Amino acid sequence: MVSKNCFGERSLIIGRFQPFHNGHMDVMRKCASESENLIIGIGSAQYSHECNNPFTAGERYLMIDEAMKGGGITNYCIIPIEDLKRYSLWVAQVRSLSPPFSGVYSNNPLTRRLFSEAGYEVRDSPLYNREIHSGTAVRREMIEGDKWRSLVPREVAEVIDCIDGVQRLREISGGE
């Protein structure tokens, strides 16, 4: 683990963002505004193109990138993380493709738990109204209508309009 005295107060937190979401944007303000620096690992980055994945990580990058501008917020920075099946190496590889940091954000029990064996601190991320704000409920109003918009920061709607992500969604679904 890399003392915070070193490289100042960074944290990480980490999630699939299948889209981005209003639930993301509010977590990411509040770990933005209690670290230094707060980086995003784009979780999951090597699926696209599934139900549950629709979203690219280099798509994914767009939505958060320019959902964190249009926020006003400043001290992130973005890494893709491919996952890695073999647990005792998880870590490993997440801090070799990340800056340093001294501290995670996670709810996800695993990751909690291999986190914290690897000598990090780890911090529950903030929860908001996970029956409204969670990928899958913003994923199903994106194949039954428009309602989805409402669910995602303005930006992000733009990306998705922007790579005809919806359409994809559907074609993906198979409708459902």
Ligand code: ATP
Contents of the next structure:
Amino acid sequence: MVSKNCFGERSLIIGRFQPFHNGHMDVMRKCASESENLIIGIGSAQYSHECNNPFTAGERYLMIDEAMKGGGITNYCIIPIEDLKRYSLWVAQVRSLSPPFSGVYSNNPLTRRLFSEAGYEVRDSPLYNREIHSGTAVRREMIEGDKWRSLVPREVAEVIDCIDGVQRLREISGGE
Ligand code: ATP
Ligand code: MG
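I have the form predicted on its own already, so could you send the form predicted in complex with adenosine-5'-triphosphate?
Entire complex below, previous chain first.
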């Protein structure tokens, strides 16, 4: 796979970002510093209003964009990517939606396998304090109280407040 084309070198990182949290922010900072351009793919883009996927792709876009700008990072773009329940075609689906890229950051075994089979350079994505910084932990804290605010960038908390996200999550999870 060509590592650089006439528009520069780009790397891809994909997550669901439900919501975008401080662990995501740390990994974006690292990956953006290593790449000319970082493409952030919002995975499972078609889902929202579910306990594990409470936020729409557009809301997640806003969270990521505001947090990246707040962190002074400018060399990125964001693309929503719907799931395709046919793994053999998934890389083609990503390619059809994304600007060209050469490297992919991921720890997910399936994602790593699919992109390396397609000829991409797959890199480890560093994890920051995973016990505390996970989407699952943030959603749990959102249901239980106010502690979630310290787990996400300030801009993300502002977006969640603006869309009444905590109340949404509490209602769709039935308080559980
Ligand atoms: P969930 O618990 O909802 O699955 P998550 O924290 O695993 O959320 P995802 O939205 O599934 O986050 O996104 C996965 C991507 O985010 C992966 O590339 C993963 O390596 C990265 N990531 C998640 N948590 C961290 C963290 N603490 N530090 C660095 N990267 C992280
Ligand atoms: Mg995950």
